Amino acid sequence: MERIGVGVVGAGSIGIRAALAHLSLDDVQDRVHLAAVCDAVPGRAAAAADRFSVDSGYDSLDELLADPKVDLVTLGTPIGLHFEQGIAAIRAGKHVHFNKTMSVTAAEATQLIDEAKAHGVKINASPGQMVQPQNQAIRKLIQNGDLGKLAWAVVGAGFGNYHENEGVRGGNDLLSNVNPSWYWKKPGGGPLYDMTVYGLHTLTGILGPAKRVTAMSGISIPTREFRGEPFQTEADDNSFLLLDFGDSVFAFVYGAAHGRVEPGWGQPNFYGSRGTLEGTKLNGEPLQFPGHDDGLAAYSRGRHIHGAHLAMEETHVYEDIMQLIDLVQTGTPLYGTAEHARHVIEIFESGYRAAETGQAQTLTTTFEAVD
């Protein structure tokens, strides 16, 4: 099997914790090698290349894409840059892993999908929530009628101060003083694209595509601060969506300034005529699976998360990168498909439009749910 040269675009929080830290470990060197890293902050890519033994560090994306050792790129840049950078990488003949979300509009996502097909490269997008076996099991449980007639579900996330407290924020060198203010800027900022995206991928992966959306949305905290410097919140930080899945099945999906409802990260609650599934508890009892005495513990990870990776951060993103590498090297089908990501993006885009207009929006995209 020929090793794949990976180019990491962006040596910020996700580039360091999800790509460079994992892909520099010994256990993956038979399949991949870190060919290049780039970052627009002068000196940051060179510092990352030195720390993680990357072949080359560049200050621009163009330099990285011109490197013949780079076969595949993972985009760890702000969401608003993903479309432009993704198109450039695809046209350069590189396979592309998009961190969430792959774009900020469904039309952009469609163009990325079409361009990838035209140029003969593979793409995928985080978060590939359905690679997690517990979500596959929950989909089958609901399909089999264990909850009876499903009535509604809820999932979401609260922004809080999560990003300000990441380990790459509070230091004094180029790899530990990364400014997170873009998370509150347009385009691509706010908790929907950044945090709610996990739970919505899980929800739609389990139930399938939604049909309509309506919403309310606004800015709860107009001014924020990072390391003593104030900045304005431009993107909505408090958004609440109602989805229609058909057959009178509805879901409440939120991206809040603070707080959350359901007990598990990215795990929806489901309520039906014969029972409830809250996170991974069926009618209050932990889900159990034949042959696994520890219940969900053995089911909660993707197939590449083992050994030293288990104790590291952002394992789910590393899993998504490896899913694309599997597809390129062996043809193994993806769980985190670009079509699924496009549908989630359309829900967010249409949700904002519904909030602005006061009118429910009909969704037009679809995808094949994984069974």
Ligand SMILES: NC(=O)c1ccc[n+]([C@@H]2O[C@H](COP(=O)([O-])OP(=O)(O)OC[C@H]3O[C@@H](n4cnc5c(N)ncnc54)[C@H](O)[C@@H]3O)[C@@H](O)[C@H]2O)c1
Contents of the next structure:
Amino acid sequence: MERIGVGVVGAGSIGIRAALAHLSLDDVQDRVHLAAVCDAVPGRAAAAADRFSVDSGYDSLDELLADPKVDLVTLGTPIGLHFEQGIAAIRAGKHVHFNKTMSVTAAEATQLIDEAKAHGVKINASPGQMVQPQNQAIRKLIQNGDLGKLAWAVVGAGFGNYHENEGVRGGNDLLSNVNPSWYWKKPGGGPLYDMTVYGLHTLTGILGPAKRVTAMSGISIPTREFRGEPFQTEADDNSFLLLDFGDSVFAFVYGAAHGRVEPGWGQPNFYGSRGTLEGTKLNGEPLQFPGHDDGLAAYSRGRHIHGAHLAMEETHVYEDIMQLIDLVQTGTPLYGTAEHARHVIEIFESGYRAAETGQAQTLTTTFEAVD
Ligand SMILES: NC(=O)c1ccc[n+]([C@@H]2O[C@H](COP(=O)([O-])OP(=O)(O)OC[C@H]3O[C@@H](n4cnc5c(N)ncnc54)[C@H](O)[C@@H]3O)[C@@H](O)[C@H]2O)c1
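Okay, that's the form predicted on its own, but what's the structure of the form predicted in complex with the ligand?
Let's see the whole complex now, leading with the same chain.
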């Protein structure tokens, strides 16, 4: 098996805590090597290359894409850049993993999918929620009718002050002074594209594609602050969607400025005529599923999360990168396909349009849910 040269684009929070931290461990070196890292802040990539023993550190994506040692890139840049950087990487013949939402519109996602096929490269986008055993178990349970006739579901996340307080933001060197203000700017900012993306991948992975969406959305906190510097919130930070899955099954999906319906984040609650599933509790009792009792947090599980990885941050992102590496090296199918990611993007894009126009939007994309 040929080792894959990975290029890490963006040495910010996820570039450092997921790609560089996990892919520099000994246990994956037979399959991958860190070929290059790049970042637009001068010197940040060189500092990251030094800390994680990466072959090359560049100040631009163009230099990284011109490096023949890079076979696959993982994009850890702001969401608004993913489309143009993804297209550039695909055209350079690189496989691409997107750290969460791979574009802002469904049309852009379609172009990424089409160009990847045309250039013979593979792409995937985090979060690959359905790789987690509890989500596969929940899909089967609902298909088997264990909840009776499903009536509704709820899932979402609150932005809170999570990104302002991440460990890479409070220091004074190039690897710890990373400014997160893009999370509140257009295009690509707001809690839907960054956080609700977990729960909506899980919800649609379990129920399959949705049919329609309507929504309300706005800015709750117009001025924010990072390290004493005020900045304006330009992307909606408080968005509430209502989805129609057909057969009178509806779901409430939110990306709020603060707060959540427990457990929220990546695990929906489902309510049916014969039972309730809240997170991983079936009628109040822990759900039984293969591997549920092995002492690991269900959220952290995936095919590659063993040994030293278990105690680290952002294991799910590492898992998603390895899923793409599995596909490239062994042809193992993905749980989180680009088509699934596109459907989630279309729901967000259509949700914003519904909020602006007051009109429910019919969804046009679809995907094959993985069993
Ligand atoms: N922070 C998290 O907890 C987290 C977790 C999972 C996934 N993600 C996702 O990862 C992606 C990145 O988020 P983050 O929190 O790491 O952002 P970040 O702001 O911490 O880091 C982004 C990095 O990209 C660099 N960058 C900006 N423009 C660039 C360009 N043109 N070329 C190269 N580098 C450029 C910035 O200088 C910065 O170092 C987002 O899509 C986010 O949704 C973040």
